[in-house]
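Next up: just one chain, as structure tokens, the form predicted alone.
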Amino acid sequence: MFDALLSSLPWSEEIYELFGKPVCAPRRVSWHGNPDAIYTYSGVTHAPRPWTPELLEIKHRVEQATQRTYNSVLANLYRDHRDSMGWHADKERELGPEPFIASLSLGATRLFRAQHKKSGTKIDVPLGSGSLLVMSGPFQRHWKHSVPKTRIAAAARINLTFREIYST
């Protein structure tokens, strides 16, 4: 399945603003979803492509295992040990108040970091291959997480991001 997403998704660079200036997301990606599964972050409003038959397969998947529905997948292509994902929380708008965010990871190990806003405790998670990590509830309000870069050598990793928008 990584192969075939590496190969059929159209990857894209993302500009966003970052303190006024332009910046390029040290990562590919590429949104799918419903046709009203209109998102913006970071400034940016992205019109989602239609779902491939592989991110189908993936979604109903998910949806198996998290008994949720999904009607929007942003792909992250990390394309070695330098991409990344800086420290965020997902809380827009769009999301709801409580986002569910079902994380599917393929391809190379990667960390995921989470640090609590109020204590700055930390938690470590390597996600390897086929891992599936769910953030909900009160996460996203209480917590922020990023990928970081990394000194070791590491191979290609997509990393798919099952949401629920809601029409604002």
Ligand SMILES: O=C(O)CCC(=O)C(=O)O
Contents of the next structure:
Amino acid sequence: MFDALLSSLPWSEEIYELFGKPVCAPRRVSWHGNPDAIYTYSGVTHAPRPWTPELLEIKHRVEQATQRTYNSVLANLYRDHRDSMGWHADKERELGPEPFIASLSLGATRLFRAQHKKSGTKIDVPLGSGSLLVMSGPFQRHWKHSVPKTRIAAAARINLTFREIYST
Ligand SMILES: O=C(O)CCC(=O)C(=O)O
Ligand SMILES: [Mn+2]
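Mind pulling up the form predicted together with this ligand next to the form predicted alone we just looked at?
The next block holds the full complex; its first chain is the one shown before.
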């Protein structure tokens, strides 16, 4: 599945604005979903690409495992240990007040770090290939999370975050 996703998804740069200047995120992304799953983040509106056979198959299995349905997935490609995702919470309005996000990892193991916004408590979870992490309830409200770069070399990792987008 890792190889199929790596070669079939139209991996693209994610450009966002930082202090008014365009910046390229240190990873590649591909956003897929139902046509009505329109998503705005960092001031940019994203229409999803259609589901691919591989993404649909994984979606069905994740839906069975979590007993929830999803209308979109954000695929992240960390090409090596230098790619990363900075501290954030997934709290866009389209995700609703308590987002239920199912995060499937494939390929190299990378550290997922969560930090409580008030107390500063940190939790590190190594996410290996095939692991399924669920973020739900008040998690996004009270915690932020990141995937830091590592000094030790790491091979490529694909992470799929299945989400339900509510049209506003
Ligand atoms: O790669 C990961 O494990 C985290 C991805 C993530 O936080 C996101 O897509 O919002
Ligand atoms: Mn996230």
